[in-house]
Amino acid sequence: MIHITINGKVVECKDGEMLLSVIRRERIDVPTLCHHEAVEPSGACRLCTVEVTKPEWDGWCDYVTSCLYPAKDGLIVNTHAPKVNELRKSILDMYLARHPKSLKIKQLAADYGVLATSLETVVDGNNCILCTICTRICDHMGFSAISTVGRGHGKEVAPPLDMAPADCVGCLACAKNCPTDYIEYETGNGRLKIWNKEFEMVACTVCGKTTVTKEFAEHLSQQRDIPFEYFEKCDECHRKELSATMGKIANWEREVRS
C-alpha cells in the first residue's frame, strides 16, 4: 500500500492504482462519460482530468485523466484546481456545440456554469459523443457486433456496413450503458428492435411479462451454462418463487422445533 494526497487528504490506495478509482472511493465527484467499472478506461473524455504533483517536482505540475494514470507513492492530486476547472469548461463548451440536444451534455456543462456554447453550434449533431462505452461492453462480452466507423466528423458508431449486424443478440447492454441515451431501441408485442435488427422476446410463463430476447437466452444458455427455462419466468416471479420457497423452510424448521 502507498499513500497519495488528495485534496489535501492524505489517502491509502494500491501501488499503481487509477487515480479516478481512489478519487471515487473517497466521494469525490468528479465527472466522466467514457468510463465505466465493466470495462478498461480509454480516457476519450477528457472530463476526469486531474492536477498532479510531487514535492520534489519543485513546483511543476501535469494535467493527465485520472481514469488513465496509475498512483504512485507520494502523488499530490488537485480535482478542482482552477486550471482544470477551465480545462473541463473548455471541455464541456466543445460538447455543447457538438452534441446541443444532449439532456446530460447541458447538466454537466450547466454544473460548470457552461450554459451555452461560445463555438459554431452544430444544429443537426447527435447524441453519440464517441465515449465507446457501448463497443467496449459489446466487445467485452464476446459479440463484437458494433464499432466505430468513420472519420473526423464523420465517424460514428455502427454495426458493419450499417446492415442488421449478425452478431448481435439484443442484450441492450449498448444501450442501456450509452452516458447519453443516443442509442435506441423499440420493444412491443413480444418483440425487440435495434440496430435495425428485430428479435422474439421470451415471456414469462407464469405472468406473460417479457424477460430478454431468444437470443440472447440461448447464448447465455450455452455460454454460461444457465438452463434455458430460467428465462421463462420474469424476475419478479423469480423472487416470489424463492420467498415462498424460504417460508416454506421457515415453517418446516419452526415444526421441527416444537
Second form
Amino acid sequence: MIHITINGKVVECKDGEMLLSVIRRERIDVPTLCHHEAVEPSGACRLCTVEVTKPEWDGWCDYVTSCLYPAKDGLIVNTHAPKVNELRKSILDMYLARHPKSLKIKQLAADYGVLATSLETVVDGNNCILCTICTRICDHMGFSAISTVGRGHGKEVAPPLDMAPADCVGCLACAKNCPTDYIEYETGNGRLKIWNKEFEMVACTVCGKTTVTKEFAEHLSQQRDIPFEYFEKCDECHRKELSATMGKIANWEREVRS
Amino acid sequence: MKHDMTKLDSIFDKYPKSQESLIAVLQDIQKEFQYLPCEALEKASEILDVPLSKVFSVSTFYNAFSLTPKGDKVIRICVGTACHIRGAKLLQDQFESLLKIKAGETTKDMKFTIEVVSCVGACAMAPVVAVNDKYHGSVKVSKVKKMIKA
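Moving on from the form predicted on its own, kindly provide the form predicted in complex with its partner chain as a structure.
Next comes the full complex, and the chain you just saw is listed first.
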C-alpha cells in the first residue's frame, strides 16, 4: 500500500493502481466518456485529465489522463485545478463543435460552463466520439464483431467489410454502453436489428416478452454454462417465480413451527 | 474477381500461424495481388486466428494496404509542402484530365491508378511523381503525357 494526496487529502491505494479508480473510490466527480470499469482504459476522451506533481519536481506539474496514470507513492493529485478545468472546457468545446446533437455532451459541457462552442460546428456530424468503448467491450465479450475502420478524419466504428458482422450475436453490449447513444438498433415483432444484422429473439414462455437474441442465449449456454431454458423466461417472471418459491418456504416454516 | 488462391497458401506457409504475422502476411498479399481481396482477409483471419474485424481494422489503417484493386501502374503524386509549392496540384489536374479519373481511382482498363501522397522525402527534387517504384523529380506538366505513355 502507498499513500497519495488527492485534492489535499491523503489517500491509501495500491502501488500502480490507476489514478481514476482511486479518485472514483474517493467519490470525487471527474467526468469521463471513454471509461468503463469492465474493460481496459484507453485514454481516448481526455476528460479525466488531472494535474499531478511531486514535492521533488520543484513546482513542475504534469497533466495526465488519470485513467491511464499509475499511482506512485507521494504523488500529489489535483482533480479540479484551474488549469485542469480550462483543459476540460476546451476539450468539451471541441466535442460540442464536432457532435452538436449529443445530449450527453451538451450536458457535460454545460456542467463546465460551456454553453455554446467557440468553434465551427460540424453540421452533419454523427454522435460517435471514437471512445472505442463498443469495440473494447465487444472484444471483452469475446466476439470482436466490430472494430475501428480507417484512420484520421475517416476513422469510424464499423463491422468488417461493411457487411453484417458474422461474429455479432446481438448482445447489445456496444449499444447499451455507448456514452453518446450513437449505435442504433431496432426491436419489434420478436426481432432485433443491429449493425444491419437481424436476429430472432427468445420469448418468455410465461408472459411472451422477448429476452435476448437466440444467438446470444446459445452462446451463453455453451460458453458460460447457463441452461438455455433460463433465457426462456424474462426477468420479471424469474422474479415472480422466485418470490413464489420464497412464499412456499415461508409457509412451510410457519407450519413446522406451529 | 477470381484469384489464384494457391498463392495464398504459400504466403501463409512462410510465417508462424499467430497474430504477430498479420501485417507481414497482409504485406505479402498486397504485393502479390496489388490489393487485399476479401477472400484473402477472411482466410487470414481464419488461419492466423485473428477476428475478421481486427484484420479489417489493420488493413484499413495502413495506407500501404488497399482494399480495391489497383492498376498496373500506380501513379503517386506527392502533394507535400515542397511539391505543393512547386505545382503538384497542376500535375494532379493534368494526370486526372488525361486519364479521366480522380485521385484515388483506377482507370476502367485497370492500367492506371492515381494516388496523392503527402511527402515521399525527396523535397529537393520537387515536384515528385512516383510511377510504381520509379521516382521522377522536377516533373513538369508537359512531361505528364510522356510518363503515361512510357
